[in-house]
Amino acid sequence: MMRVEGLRFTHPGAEKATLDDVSLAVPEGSMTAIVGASGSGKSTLLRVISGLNRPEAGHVYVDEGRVDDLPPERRGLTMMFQKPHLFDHLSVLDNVAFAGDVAGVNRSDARAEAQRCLEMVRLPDMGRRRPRQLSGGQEQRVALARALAAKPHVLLLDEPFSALDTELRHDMHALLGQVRAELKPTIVMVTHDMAEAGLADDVAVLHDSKIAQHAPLAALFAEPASVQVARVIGGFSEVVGTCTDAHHTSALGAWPIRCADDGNSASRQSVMLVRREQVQVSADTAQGPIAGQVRSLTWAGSRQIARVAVGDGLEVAGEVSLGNTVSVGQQVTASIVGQPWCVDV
């Protein structure tokens, strides 16, 4: 397993710490995705874990042993970056075998292991090629093979697939699933793509230099700990109002809600977080209890998403009901399915 306790790191010249009292545990053989806004410290956290950056405070543990005083090459960790960083003067096979060479493995054994890793990433016949002869997707496969050849206790992935097109990224996701099934490595992956985060067992949200929430992605979609977490996850409309006795009152009217403190009957300012999947938008003006005007239309896969202005400067996003056709500027109605989640202001 891998865990960090109380990590603090400040970039030189910065007034505020990038990481402040960050603690995180990743069980053996599991995968955790790190998400957060740009500049939130996601990549910095991986660099501190790997030993490329030294923290001001806190500790890093691998298999219950402290490694924060060890150099990067002795931590049992391997880091894969967004760019493959292959050695142009070496063949593909020797690039992958490099990890074994550094570890002192004899050349023939290192190359045999490298060939096995190339077969695992579905590039069995590429060993004699040079990196310049590879496509972008092939380069990332070779980089993954090199990371696996190091036989790490923990694999750190810093947005390694973000530069690939959609089809290649999906191929790499499938390959990562195969690697997990065969080798069962412990993985920590930084990503800005929530669909990619969904590959992980758990997702940790970095906000304001701390882990704001750490849970399975389904739980983050259903019950984000704060408005800030909801904004990182995306897909929520924020409705400010008052919560009393498990009902939220706002410009949308009164709605039954779920909240973390269901036993609190006191009236308080709160934000109702409504996922766009919960809002059904209809061209039939008699269909739903919420009336508004379509401000914009976008597509999310096969579903059309409408942003609807409902008065008092409030907009909600929802899916256009199947069989409906709406246009920008059209008057529509909307209804909320189920009970939205509510958090205090």
Contents of the next structure:
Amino acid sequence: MMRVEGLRFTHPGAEKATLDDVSLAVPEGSMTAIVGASGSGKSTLLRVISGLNRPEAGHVYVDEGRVDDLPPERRGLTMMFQKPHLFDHLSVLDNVAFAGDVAGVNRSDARAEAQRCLEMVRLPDMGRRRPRQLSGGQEQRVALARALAAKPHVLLLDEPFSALDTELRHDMHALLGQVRAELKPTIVMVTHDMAEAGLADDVAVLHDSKIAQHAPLAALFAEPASVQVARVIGGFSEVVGTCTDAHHTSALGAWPIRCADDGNSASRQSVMLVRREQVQVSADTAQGPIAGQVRSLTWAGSRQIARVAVGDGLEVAGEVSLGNTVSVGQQVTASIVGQPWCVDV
Amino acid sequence: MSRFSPLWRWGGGALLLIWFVLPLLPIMLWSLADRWPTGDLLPTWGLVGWREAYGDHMVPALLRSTVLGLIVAAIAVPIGALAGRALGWQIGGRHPWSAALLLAPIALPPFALAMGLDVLLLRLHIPQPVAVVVLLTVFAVPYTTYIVRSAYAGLDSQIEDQARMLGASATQATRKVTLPAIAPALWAAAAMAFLVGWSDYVITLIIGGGRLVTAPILVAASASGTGNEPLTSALAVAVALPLVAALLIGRLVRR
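Could I have the structure of this protein in the form predicted in complex with its partner chain, to go alongside the form predicted on its own above?
Starting with the chain above, the whole complex follows.
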């Protein structure tokens, strides 16, 4: 397992701390994804955990042992960066055997282990090649094999698949799943891709230098802790209004909602967070209770997403109902399915 | 595949060969001549120049030049490697004045610099050979720094982080990852620093006070004083040959 407590880190010359009182626990054999806006400190958190950056305060624990005074190479962690960083002067096999080599393992043993790791990432015949002879996807597979050959207690992944095209990324996701099933490593992965975050057991949202929420992805989608968390996850429309007795009143009318403070009957300013899957947009103007005009159309997979202006500068995004065809500028109606989540302002 | 047609490649190669070989051709011929009267197309072949060069302390002078070049390279390359690393990876931020500082020894006229420093070094009672090495190192460091800086600038600094994350100590990361990655630049820097020491005339003459007789000093003394073309040419070829050989060996090693 891996745990950090009260981490604080400020980049040299920066006025504001990049990480401030960050605490996070990743159980043995599980995988946690760290998500956040660009510059929110996701990669910095991994660098502090790994020991490549020293925190001003806080502690890092690996398998219950405090490691913050240890140099990076003695923490039992391995990190994969966005670039594979294969060592060009070594063959693929010697790249994978690098961890064994620096640990003083007998050369033939290190190479045998490296070959096993190459087989695990389905590159058994690539050992004699040079890194520059590999494709981008193969390079990342070798980087993964090399990280696994180090037999880390914790594997840190800093957006390692983000530079790959969609097909290769899916391929690497499947490979990561296979590695998890076989070796059960503890993994912390930084990503900005929510589909990739979905590979993890749970997701920590980094916002304003802190962990804003740490929960399984399904819980984050269902009940984001704040508007900021909802923005990081994406796909929510924010509707400002008043919350009273589990109902939200706004330009959209009054809607039954769920909120963290269900027992509070006092009227208060709040934001209803409506997922686009909860909004059905129809070309039939008599279909839904919310009338508006289509501002823009995009695609999310096979579903068309319409942004609909509903007055007072308010826009909601929703899926165009199956069998409907809408165009920009068209008058439409929208309806909300289920009870949206609501957070206080 | 080359972007140039064979005609351009062969033409370019021939021009380069002429550029480098043509100036050397007369001294190569002279070094193998006993006499070459004006008006004769070819000289009267002989080895008088080489015999006289051998008797004129050519071998000890070549050895001194070699040792001087090696010492300068041995000192200037590590300094250049450290400075190049700091500049190439912008360790400690950008260094806007680094270029001016580094180029200062090259930009100043060597005669003026040598005369000025000679006085200073004499007053400090620094032995002349040591002073020559120190000054030539100062002249070599800009070259080594610039060569190594380019190599570091083209190498992602995260490569060392990656090595650390695979269990390498800081020393292992440098020794097993960074140094092999910049090895070609280190060899180039060493060759450049060696050349500064090997081929220097001004600093060695002024700071060395005429007592440190290296190969270029022998060539210059012969060229300016004796009027003995076979001897001067043999000495000049002896100075140039190791460099050409080093260049060829370097090419072969790279292949």
